[in-house]
Amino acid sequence: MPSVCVVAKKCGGCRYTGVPYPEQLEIKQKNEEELLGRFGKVERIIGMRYPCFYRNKVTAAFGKDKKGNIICGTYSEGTHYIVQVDKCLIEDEKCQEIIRTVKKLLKGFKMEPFNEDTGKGLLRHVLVRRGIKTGEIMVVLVLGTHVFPSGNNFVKELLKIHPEISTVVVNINEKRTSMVLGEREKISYGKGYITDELCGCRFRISPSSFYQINPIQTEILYNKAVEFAGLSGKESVIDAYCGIGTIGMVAAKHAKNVIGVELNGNAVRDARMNAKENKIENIEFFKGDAGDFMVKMAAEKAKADVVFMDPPRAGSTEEFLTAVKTLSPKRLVYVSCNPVTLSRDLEFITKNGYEVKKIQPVDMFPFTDHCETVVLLTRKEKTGFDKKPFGKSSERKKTDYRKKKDMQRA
């Protein structure tokens, strides 16, 4: 198993390159215990059998080096300096191969990569997503202008070299922004989306839809979350921050009904299509902020037996947790990608009528310092919520300033 990356110091994305995988798991286990151990026993982290080339979504930035040569890769941590990456140890190998082909075609078609300083040039980024179980591949060409000279021929040549590509989408991003995708896009080939299978369901994935980048570990994570929920078929369930409906649809097989809420309109569209594709009729999806939606449900005195919440790295919000206080579901299943903000939120929840029953870390991102955790909390039947105002703890104040940046990264 490879463990050393030649550009690790320049890239900064993988903190544990060169560290044997068992040691990585021990480091993460210790970190989880330090942050979450005061709430209960932290189970042993679930690692991967083969922790390399797991990222099913690969994004490459394009530019030129000082000699004028076209380069592509990732931004060095905290900068917009492009680090040329020929082979990444955590990114899907087929996705990387396609990106290298795009780089060669740029030169052959005499196309210029986009220059952030001058605002001139064509190609800004290439995003490739692959359905690990279906084998379907999406290529998104992100341009800095709506004009794509010889675009049809470019796409035809790409498909000739890689006939395994299922769809090609051209995305237009003319803004001076750190966001990869722009708001406009057009389909150059195929359906404009791909599908993949997860936990026995089939999911439609559009260019901007959130879909976990490690499907092998995602199945473990989501199955564990549904297991923690203890569904019997009689429960009303809320799936907050639902994305394209993954957790909610898996839960719907074991619940009376499920409501999913998500801010991203494209993800909501995909979620509805996914439910139809999988013939799941006891789930419905709403577009909106999860906190606002929960506040509205609380005001209407709606009932929920189980709430799943899978917020971005910044964690949950004051409004959301206050609404949970009012709804008072029997069980709360918190899926987190940031143990720091998870610890902050658990502090509030456990002081307001709930107790932690199970804490299960899952290593979704080998070689990085990130870790996913699923936590089961149950309502204390004889203890109501503390009526004190939510307020901001010192730990929440420390982490709030990261919210904007973290939500973008997530």
Ligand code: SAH
Second form
Amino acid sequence: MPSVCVVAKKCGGCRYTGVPYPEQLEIKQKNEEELLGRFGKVERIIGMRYPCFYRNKVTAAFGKDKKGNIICGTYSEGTHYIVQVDKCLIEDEKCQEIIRTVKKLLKGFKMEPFNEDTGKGLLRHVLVRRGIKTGEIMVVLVLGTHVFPSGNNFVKELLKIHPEISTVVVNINEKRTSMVLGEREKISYGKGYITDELCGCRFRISPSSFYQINPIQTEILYNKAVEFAGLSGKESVIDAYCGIGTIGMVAAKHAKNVIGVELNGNAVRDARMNAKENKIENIEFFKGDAGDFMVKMAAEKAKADVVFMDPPRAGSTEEFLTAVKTLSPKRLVYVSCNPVTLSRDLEFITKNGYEVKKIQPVDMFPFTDHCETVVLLTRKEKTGFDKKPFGKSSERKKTDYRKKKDMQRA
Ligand code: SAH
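Show the form predicted in complex with the ligand, please, because up to now only the form predicted on its own has appeared in this conversation.
Okay, now the whole complex, with that chain kicking things off.
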């Protein structure tokens, strides 16, 4: 297994290059235990069998070095200086190969990389995504201007070298921003999206939609999340921060109905198409802020037996978690990519009627210091003192009868 990277220090993306994989897992396990151990037992982290070249999405920034040579790679941590990356240990090898081809082609087409300071030039970033199961590949050329001279010929040449590419999208990002993608895009070739498979479902993925970057570990993660949900087929389920609807769709097969909520409009469009494509009829998607949506659901006294939540690194909000408390689902399955914000949110939710039952770390990002965690929380059952003092007489009788029977058995 390759474990030496010549640009590791400058790039800063991988904290653990040179550290043997079992040791990396040990470090992550300890870190999870430090941050989450006070809520309950942290299960053994699930690692990868082969922890290299797992990233199915590769983004390269384009620019020039001091000598004027074209370079492409990642921004040095916390800066806008581009570190030339010739070979990365964690990125999909086919995606890297396509990026190298784009770099080679630039000269022949007299295409200049975009210069952030002067606003001149053309190519800002190239994003390549590969569906590992389907083999479909999407290339997004991000330009700093809407004029793309010889664009058609450039794309034709790229496709001649890489006929395995399924779609090419040109994205325009004219803003002074650290965001990779701009808002405008034009399909140059193919459908404008790719499809991949996870847990037996097919998913359509648009350029700006979130899709987990490590598909092997994602299947493990989703299966754990659905297992934790303990679905019997009768439950009403919410999939909050649902992206293109992945977790909700895997869960829908085992639930009565599912509602997904997501902020990104393109992802919601993908999610709806995905449900149709997979012939899943008991799922519905809404575009909006997950916190606002949950508050509305709580105000309407909607029924929710299980809530999945998978917020971005910043974690969730008190507004969201308070609405969860009001909705009072039996089970809450929290999928997190940041144990620090997870710990903060668990602190809040465990003080508000829920207890942690399971904590399962999954290593989605070998060589980096990131770690994914799935947590099962269940609603604390009210004690006898919290219950209404007088139930219906028939209920009381039933309880009394059971008590007697239990006593007899004892
Ligand atoms: N569960 C999905 C996506 C998880 S990533 C999956 O496994 O693929 C987190 C998602 O939350 C992203 O799709 C992001 O667009 C969305 N998001 C971020 N802030 C949000 C908010 N305030 N309300 C709803 N969705 C949000």
